[in-house]
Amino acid sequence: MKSIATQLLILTSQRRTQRNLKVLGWFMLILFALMSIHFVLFHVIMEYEGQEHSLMTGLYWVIMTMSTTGFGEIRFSSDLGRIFTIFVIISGTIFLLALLPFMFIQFFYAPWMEAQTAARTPRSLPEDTTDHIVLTRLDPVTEALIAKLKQVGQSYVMIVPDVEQARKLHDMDVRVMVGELDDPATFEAARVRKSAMVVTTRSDAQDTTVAFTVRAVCERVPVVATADLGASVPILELAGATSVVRLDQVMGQALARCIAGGDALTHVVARFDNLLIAEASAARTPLIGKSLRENQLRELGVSVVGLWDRGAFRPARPDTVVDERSVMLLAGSASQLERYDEHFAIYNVSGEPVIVIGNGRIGQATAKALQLRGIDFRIIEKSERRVTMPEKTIVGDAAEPRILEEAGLSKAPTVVITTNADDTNLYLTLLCRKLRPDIEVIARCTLDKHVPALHRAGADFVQSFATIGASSIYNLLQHGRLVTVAQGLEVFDTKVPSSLAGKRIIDSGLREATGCTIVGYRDQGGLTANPPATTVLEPGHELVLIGDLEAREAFLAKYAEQA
């Protein structure tokens, strides 16, 4: 109903449709006139001849002789009569099989229709539109993001310059404007002034266009762009961008992180302030065939958020028993995960390189993550034009195991598939695990969609291009209130709700409404990792939770309007 009445308005608003109606009208109104003579002069005639009719069949008969459906019961028996017919028939010819729909096609149909359209695809906002996301692109980078402002009821528009585009996109449920992107007018439709951030993921020139745009509006609203190569962050910076986001180096970053095969050691995954996130494997160590309460890690300092295994994450629980292809998420502060490091890194050494599928813009950000951490690699690349360390890079197919062999298989600990083609790493996936069913598979993916699939062929973690870029680009929404940790688990800070004041962490019951647990507690003395069990949350004060999407908005869904 609100969107016809969104048509309707549109419709009745317009001053060409105002006068589309008014000839309509017209022509209605003459229409009229001429039916009533009809039916006057038909009595008449009938009365000459003496015969007599009710008035609703003079209706009737003017009617079936003017849409010329024909007659048989009621006819005239005089010449008059049978001219007075012929012109009705005629008239009625003229106006209700001709102009009578080229009339409503022209002045009401087809207006209708354009109301339609300008209602599904808009050209602006309404003025009171405040704090919403202008996107200048969808992309499965910004088709992630959307679901997370729909996740926390955060309004958006994107801008899109093809109303066939736009209607499109209304029928998928994105909210849409027309608009050319170079014009400055667009974006003061788009109420800029009054947004939350524009986002542009589009091609490094086009989003100099929007940045530069942008600022010719306004100069404060936060623009953040994605950026293909590094030559062009000063350009964009130059252009008016606050923020931008280099996706290859992020992704690269996130697969880089995900290796925890070849030592026992932690490994950081993710911080928030002093709160780090780590991952540590467990294989061949003294932890394996216990509960979580057996191997008392809680006394190391560190808390075990959950385990992953073969890409299936299990929130941690005191009787959950550690494998040997568990890989633990810890949480704590360096000390306390360094504590953890003293204890176990005599196990599980490993100083054979991990091996990279593709030296591609992911593959090249991965190689370079790697060399950050001090791990030694390998890189199989098809096409020698792409080699840029000729003294670590395998030229081949990683399809043919020869390869594989070639580039150490048998020995690495971990094998990163980063092709940007999510069929190829499905294959690559498989390949791996037949070949080595005790390796750690790290793969990439495009679409989320095709998350689970990958976990079924194999890989140990799978990092979605469109998540990570989602949660790089929500992140800076949130001004670093939100981290991934990986693909599916976020770690984010929340007041204290009101219905959990007063209550101590052991009895607040958070991880069994939601999922979601508890690793941090900020008061007035700062961030306090793995808080006790025994602390009492106070209002006003902050948690630092994680959990993966569906106990986030389980969270959101019970306390959001507590926080």
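As the structure is a computational prediction, the values presented were derived from the model and not from experiment. The term rigid core refers to the most C-alpha atoms you can superpose between the two forms while keeping them within 1.5 Å. Numbering follows the first chain given and starts at 1. What changes on going to the form predicted together with adenosine monophosphate (AMP):
- The two forms, fitted on the rigid core, differ between these two forms by 2 Å or more at the CA of G58.
- In the core-superposed comparison between these two forms, V40 has its Cα shifted by at least 2 Å.
- In the core-superposed comparison between these two forms, E49 has its Cα shifted by at least 2 Å.
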Contents of the next structure:
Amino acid sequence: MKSIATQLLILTSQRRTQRNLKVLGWFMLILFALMSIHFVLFHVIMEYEGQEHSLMTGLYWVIMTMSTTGFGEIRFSSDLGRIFTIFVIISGTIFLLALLPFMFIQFFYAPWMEAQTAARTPRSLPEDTTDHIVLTRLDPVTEALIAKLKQVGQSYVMIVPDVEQARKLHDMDVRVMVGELDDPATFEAARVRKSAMVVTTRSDAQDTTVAFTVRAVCERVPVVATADLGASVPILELAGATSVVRLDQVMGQALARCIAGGDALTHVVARFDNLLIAEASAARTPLIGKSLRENQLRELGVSVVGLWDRGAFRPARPDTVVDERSVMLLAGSASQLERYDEHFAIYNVSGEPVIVIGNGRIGQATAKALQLRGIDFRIIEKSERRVTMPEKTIVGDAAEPRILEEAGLSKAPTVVITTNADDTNLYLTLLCRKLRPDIEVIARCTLDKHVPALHRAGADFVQSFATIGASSIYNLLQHGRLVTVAQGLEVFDTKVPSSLAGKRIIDSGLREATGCTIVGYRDQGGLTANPPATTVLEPGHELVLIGDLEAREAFLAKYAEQA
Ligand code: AMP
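Could you please show the structure of the form predicted together with adenosine monophosphate (AMP), as a counterpart to the form predicted alone just displayed?
Next comes the full complex, and the chain you just saw is listed first.
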């Protein structure tokens, strides 16, 4: 209904349409006058012939004869009547059969269709549009970003140069605007001056053009650009980008962060000021077979937020039992995690290299992050051209068990699968899991929808390019921070919702109502990791929460307005 109203508004507001409707009106008037003359003459000539007919019969005859239907039951008997009939048929053929459809299509139907297209693919946004995000391409990252923006009620618009593509996106329920990305007028029409941010995720060259063009219109608005190559970063900054995100690096770091195998130490996966979220493998430690209550890790200062078990995250409860395959998600300050490490450093020491499959941009970034963490690794790369560290690389197809063996699969604590094809990653996950049931498997995935399949195939951790990329861009919006730990588990901060003010954490019912766990509490004195359950929540103070996408959505639905 709304779209028909918009189309009508567009249709009637155009000057050309008003002219069209006038022409159509004149035509209908002439047609009506012609039919009226025929109607009068019909009755006059019939009377001349001595026939009498009702007014309705006259109208019936005129329409039937003009439309050339001609049943023939009402006929003239004089030559004058027949000549008149011929004239009515000819005028009907011209006016009703030829001109009427033409006029209708030319002056009503075609403009209506045009208006319909214009409503689906506008070339400008309403003048009062503010605080929106301007996007330049729909890809897995921006799709995930749009989902996050919708969660917090932030508006956006996607500018695309091609009308056909815009129409398709509109039908996919994406808010689009048509315009050339190298034309300042496009960004004027997108109300970029009043927008919250421009996010451009096209090729490096196209992103440079976008940044440059936006700057021609507005100096102030933040422009976030993604860069494929390191060399593009200074160029993009020079063109006017305020932040340049290297998604391959972000992704490589995210994959490397997940590695818990090889030791029992904590590995930091997310950081909020002095609050650290870390993972630690329970394999071959005395924690196995006991519940969290029995393990008493709180005495070391750390708190167990939850347990990963082959990709499934379970929030921690006192009676949760730790098993050989559990990877614990811990929260604590740096010194608390250090105490944990001192205690558990002697367990599960592997020293064997981690295997990285694929040496593309993300594989290289993973290897670089491993180097920084001081973890030894071997790379398997199919294409000789792609080898960058020959001393660490086995050239061959990782789908061959012989190559995996050569890379040390039988002893490696972890394999990180980083190829760009989700189906290859699925195949390799199944293969590695089959050859080494106890190895830690970390897989890259491009589309969020493939995450469950990779888990089912046996991956312990899956990092989705779409989610990781979207979170790193979203964080730049400063809506409060958001860090993706893995597989959609997010750490975020928020003001204490007004309905919880004055309540103790233990009485807040937050976890029961939303599934989020409080891992930090910020007051005037700074951030306290793992605040005691008796902490009273004060208005104006901040909470750091952890939860999966559903839990975060539930939190925003219940408390966003109060936070
Ligand atoms: P990218 O396209 O930058 O994500 O890189 C993916 C890398 O993985 C490329 O260098 C591919 O040659 C490599 N790759 C893809 N499939 C395999 C495989 N089965 N074994 C080893 N390397 C692979």
